[in-house]
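In structure tokens, the next block holds one chain alone, the form predicted on its own.
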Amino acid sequence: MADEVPVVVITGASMGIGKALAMRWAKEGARMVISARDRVELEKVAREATSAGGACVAEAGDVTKEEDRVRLIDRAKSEFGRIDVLVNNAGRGYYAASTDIDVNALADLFALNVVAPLRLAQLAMDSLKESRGMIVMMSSIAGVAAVPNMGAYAATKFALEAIAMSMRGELAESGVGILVVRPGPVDTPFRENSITTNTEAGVRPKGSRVQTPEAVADMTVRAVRSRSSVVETSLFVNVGSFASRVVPPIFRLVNQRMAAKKS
């Protein structure tokens, strides 16, 4: 990746972690093209980021639509000449018991949480190879640990992690890096904007701390700079990730107890 200030493309940038990332990179003078469906809010973020020291342009659109994806990547190339970092941050939650999952809604969720990041990476690949840049996949603790009522959302994040894992090996010789970010509970409108069926949105164990989007953004930017492969943003994520993969019997017991409490 070039030593000068990076050219960054960020999806889902009108609020939450995406907005925090734009503001964090703006402090370093980064040049950015940001995307979201809400044009009004997106343009506000672009103005704020530019005022904070960056050069930021808004390209409103829906990343599940091919024409909007193409336009976003083309805008970055035409505006700044290259792409150093692609941040696939746009996504949505889905909280429902497996027996209540609407398969059509699940297909739409995969289109946003999995297909769009993959396709954007494909479209930006030539430019990323030229810059030896980075692709950031905004995953979740749900990308490695599925709990009751989160099967649909976790399925998309497991899939995203699988793509990132394969892509990391495939692109190693090209110099393109893959960073997977796994947040836990974050203080954003994510839960309010999620699909929720006959259950509560999200999992926030008693005593767990909710991170700020700014904290996640800071960790992400530092991880991009150090070309890390994975960043787990909190102790809650560290413990959940470890338990699900290293001591699965204990994790299954926790899952059963969580399900019993919800029944």
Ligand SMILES: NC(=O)c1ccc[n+]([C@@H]2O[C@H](COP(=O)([O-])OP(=O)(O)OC[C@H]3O[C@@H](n4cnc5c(N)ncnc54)[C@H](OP(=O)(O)O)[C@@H]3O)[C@@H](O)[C@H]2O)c1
Given for the second form:
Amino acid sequence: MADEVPVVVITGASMGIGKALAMRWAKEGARMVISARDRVELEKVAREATSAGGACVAEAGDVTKEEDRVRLIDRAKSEFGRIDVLVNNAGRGYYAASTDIDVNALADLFALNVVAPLRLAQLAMDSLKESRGMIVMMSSIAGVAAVPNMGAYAATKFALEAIAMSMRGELAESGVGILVVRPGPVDTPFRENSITTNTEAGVRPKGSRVQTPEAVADMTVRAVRSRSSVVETSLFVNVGSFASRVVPPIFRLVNQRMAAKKS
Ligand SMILES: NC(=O)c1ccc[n+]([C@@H]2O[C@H](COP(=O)([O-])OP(=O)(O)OC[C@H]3O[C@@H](n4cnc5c(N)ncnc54)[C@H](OP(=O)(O)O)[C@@H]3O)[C@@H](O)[C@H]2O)c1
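Right, the form predicted on its own is done; let's see the coordinates for the form predicted in complex with the ligand.
Complete assembly follows, chain above in first position.
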């Protein structure tokens, strides 16, 4: 990646973590193309980021639609002539017991949380290879640890992690890096924007502390700069991630207790 200020494409930048990322990169004078469906909010973020020192243009669209994905990547190329960083951040939650998951809604969730990031990476690949750039996959602690009522959401983030893991190996020779970001709970409109079925949105595990989107954005920008592979954004995520993979019996016990509290 060039030493000059990067050209960054950020999806889901009308609010939450994506907006915080645009504002954080703006401080470094980054050139950005940001995307989300809400044109009015997106243009507001683009103006704010430009006032804060970046060069930020809004390209409104739905990342589950192929024509909008193509338009987004083309806009970055035509506006700035290159892409250094693609941040696949747009995503949605789904809170439901596994027996209540609506399979059509789950298919839509996969289209947004898994297919869109993969497809955008494919579309941006030539530019990313030229710049020896980075792809950021906004995963979650749910990408490595599934808790009760979050099976659908976790399934999409596990799938995203699988693609990222595979892609990292495939692209090693090309110089394109893959960064997976795993936040825990973050203070954004995420829970209100999630799908819910017969359950309260966002029952949060005991001990989880809510982070600010700015903290997650700051860690992400630093991790891109150092070309890290994974960033877990809090101690809570470190513990959950370790427990689910290294001491699964303990994780199963915690899961059972969480499920019992909810029933
Ligand atoms: N907040 C958390 O606790 C948390 C924890 C771990 C991981 N994450 C992950 O972090 C990412 C960002 O989450 P957030 O908390 O910032 O959520 P958020 O506040 O709900 O923001 C989601 C963003 O995605 C955009 N979006 C949704 N559907 C879209 C579509 N079809 N096409 C284009 N854009 C779309 C939304 O804008 P429009 O509605 O305008 O399209 C919005 O800008 C997600 O991938 C999420 O899974 C969040």
